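This document opens with one chain alone, in structure tokens, the form predicted alone.
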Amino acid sequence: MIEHSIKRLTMEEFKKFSRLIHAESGIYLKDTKLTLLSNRLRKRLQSLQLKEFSDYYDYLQGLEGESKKKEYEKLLDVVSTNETYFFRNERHFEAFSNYCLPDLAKKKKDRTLRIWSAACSTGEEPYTIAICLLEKIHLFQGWDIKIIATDIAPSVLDFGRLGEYSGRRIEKVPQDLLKKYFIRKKNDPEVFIVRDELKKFVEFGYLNFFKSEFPKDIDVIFCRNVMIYFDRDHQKRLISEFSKIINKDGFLFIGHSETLHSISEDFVYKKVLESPVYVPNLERK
């Protein structure tokens, strides 16, 4: 079996891959992540029937065009972290539902609403956003509404499009909302399928923060627990790009452990219903 004959990832090889991954995605891997990277890259080596990590690195270096694009997507897919669940950090969604949405309903005159789940993973975040939105849909009758859900890992996008969840992923969905917006899977009652009325609002697509074009005219950006994987320069670049595409009355949600302090003055901190939220700094707009 190829699996047992793959040689260990050396520190020298680790540094080569970490530089490559950093250049392609902005993801910064500390030396302590050697074992983690080794375990995740092993999947690609097994798939390609390669015995050494250096062979895979050379393989990547030799690719061009569409083949290179596809393999680099697979590389970033296996190294990405995609741990999430519905209503993760409930206070964010309380602020979004009870302050941000009513505020946008009052202020926006063009009757369009664009919400971006910028690292959507397996879809729990954009579908939670859609649930919150449908609970306030009376504020947006006749509006053009879209939730844009993007991620750097193609496999999680497929999972999100399928929209089937179970176990820990749905534990925090209130029972009334679970009954309202999900259907039990016929041959597996432990699995809940997102209803079409939610799916119709969510558009999944691939996006690399440092290689792809961003969506435009965004009212709310959710980019939570993402910047922790980037170095300071890439954090600054990302927030600068966010400031260019968010509308003046918009809102930016980042992770509770993250901050824009000393990173950007394009947004200012605002405490909304006990939740930290950032809004555009209109003095710099």
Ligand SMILES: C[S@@+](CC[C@H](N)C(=O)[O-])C[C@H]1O[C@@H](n2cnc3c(N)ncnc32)[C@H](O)[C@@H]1O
Given for the second form:
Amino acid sequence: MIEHSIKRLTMEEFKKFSRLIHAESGIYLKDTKLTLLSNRLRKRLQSLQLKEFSDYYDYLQGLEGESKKKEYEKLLDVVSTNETYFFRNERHFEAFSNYCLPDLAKKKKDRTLRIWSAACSTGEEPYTIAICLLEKIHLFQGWDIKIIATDIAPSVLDFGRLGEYSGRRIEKVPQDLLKKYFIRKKNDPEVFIVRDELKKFVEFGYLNFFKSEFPKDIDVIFCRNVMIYFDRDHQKRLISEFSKIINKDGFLFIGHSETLHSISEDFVYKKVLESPVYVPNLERK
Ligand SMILES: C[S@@+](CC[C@H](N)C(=O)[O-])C[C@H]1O[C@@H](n2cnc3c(N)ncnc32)[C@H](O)[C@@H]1O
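Given the form predicted alone, state the structure of the form predicted together with this ligand.
Whole complex next, starting from this chain.
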């Protein structure tokens, strides 16, 4: 089998791939990630029936146009880490539901609401946002509401569109909300399918932070647990772009292990109901 005859990834090859991945996506791989990268790239080598990592590197270099775009998407798809689950960092959603949403309902006169789940992975984050929103929908009667869910990995977007979840992914969904917003899959009762009333709010789409155009006029950005994969320069670039497209009364949520300290002064830290939230620095807006 080809699988067994793939040669090991050398440090020199690792460095070539990590430079390329970094240039395409901002994802920075330390030398300690050699085994991880080798395991992930193996999938592409197997599909293309290649025996050496250097063959795959040369193959990537030789591509052009649409086939280049497609293969680079597949490369970043296998390389990205997509760990996520419903109600991850629950306090964020308490702050979002009980402070941000009522505040926006009061302040936004144009009656539009745009929430961006930036790096949404398999969809648990945007659907959690949709659940919180539907629980407060009485505040937004007649509003034009959209949850934009984007990621660099096409396969996770397909997963999200399908909206079928089980096990650890849904462990933190309170029972009453599970009953209200999911239906059990026929013939597979362990699997829960997101109801259409949630799905209709969420629009999934491909977006690479460093190559694609951003959506505009956003009220709330969730960009959690992705900046950790970027080097400081890319973190700065990303936050600077966010500051251009967020509305003045907006909110930004980042992961618990992430910080804007010495990254950006375009946002200021605000503690909202025990949760760290960032708001635009109006002196710079
Ligand atoms: C660990 S998941 C985070 C999912 C979710 N936000 C959460 O906190 O649970 C990180 C996601 O970032 C995406 N990602 C990595 N680099 C990206 C880039 N340059 N542009 C857009 N998304 C990216 C990955 O594909 C992955 O799905």
